[in-house]
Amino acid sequence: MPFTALGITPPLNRALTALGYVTPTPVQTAAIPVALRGRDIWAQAATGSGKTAAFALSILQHGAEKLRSTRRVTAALVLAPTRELAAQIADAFRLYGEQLASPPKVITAAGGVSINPQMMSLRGGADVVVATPGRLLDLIDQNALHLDAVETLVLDEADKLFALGFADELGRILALLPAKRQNLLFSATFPPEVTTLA
């Protein structure tokens, strides 16, 4: 089954072809059509299963279908447990979106490095923010980022978010998000705290 059969548009499909993607993985086949319909997803997906494309493609397609205003607002927020994973996800968004008429502005916000470049990169807004919870809250506290326009929240590797002690940060972030939004949760395992969150 080609990606177009899942509802993926030609520009995104061209980017996937250029990257060597031929057929969707099981998690992509299951998740992409549901995500494109704006539904919430709760998926068990291991590292390497193709879950990044499962959520990134639907987010990029929704963004491309909207007329961009003069001011960028953060329409999609992806939370990841580590700086390395956040960087990988952001790179994937950029690669998948290369063929779009208006490629998205994707910002990585993660700890372990100076906050100043991240604050500078958020000037003028961003379409997609991929962040670790602690650094995201730092940026919010600095008034560098607002979450009031977020339409899609992705929790990637949700079990690791809890294992690394981000429960309080997740609670604070969820309280700042609009009540009406799409939620995409991916986790390799479902311990009780992840099930409760979902």
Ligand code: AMP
Second form
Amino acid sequence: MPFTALGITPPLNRALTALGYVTPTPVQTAAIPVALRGRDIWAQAATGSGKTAAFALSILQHGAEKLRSTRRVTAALVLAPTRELAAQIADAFRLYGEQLASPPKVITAAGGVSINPQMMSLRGGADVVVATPGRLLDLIDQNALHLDAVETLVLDEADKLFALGFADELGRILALLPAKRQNLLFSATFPPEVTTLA
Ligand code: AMP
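Would you mind generating the form predicted in complex with the ligand now that we have the form predicted alone?
Whole complex next, starting from this chain.
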């Protein structure tokens, strides 16, 4: 079954074909149609399962269908446990969105590098912010971004977020998000903290 049969539009499908993605992986087949309908997802997905496209494609497609205002706000927030994973996810969003008429503005907000360039790049908002929890909260404390217009929240490798001790940060972030939003949760395992969160 091709990606278009899951509801993916031609510009996204062209980018996927260029990347050699011909057939969706099982997690993509299961998640994409549900995510495109705006529903929440709770998926068990290991590293290498294709989970990035499983959440990124619907976010890109919803973003592309919207009329853009000049002052963009953060429309989608992806939380990842490590800065390496955050960078990888941001790169994937850019690649998948390459053929869209208006390619998305994707910002990585992760620690280990100076906060100032991230603050600058967040001026005017972003379509997608891919963040680690600690740096995201630093940026919020510095008034560099607000979460009140986030439409979709992705928690990637949710089990690892807890294993690395981000429970308090997650709680603070969730409290800043609009109550009405789409939630896409991906985790390799489902320990009690993740199940409670879900
Ligand atoms: P991920 O689990 O999202 O990190 O993806 C694991 C690897 O599989 C990455 O190198 C992706 O580029 C690749 N990949 C994801 N989905 C597909 C697909 N449908 N067809 C071929 N490769 C894919």
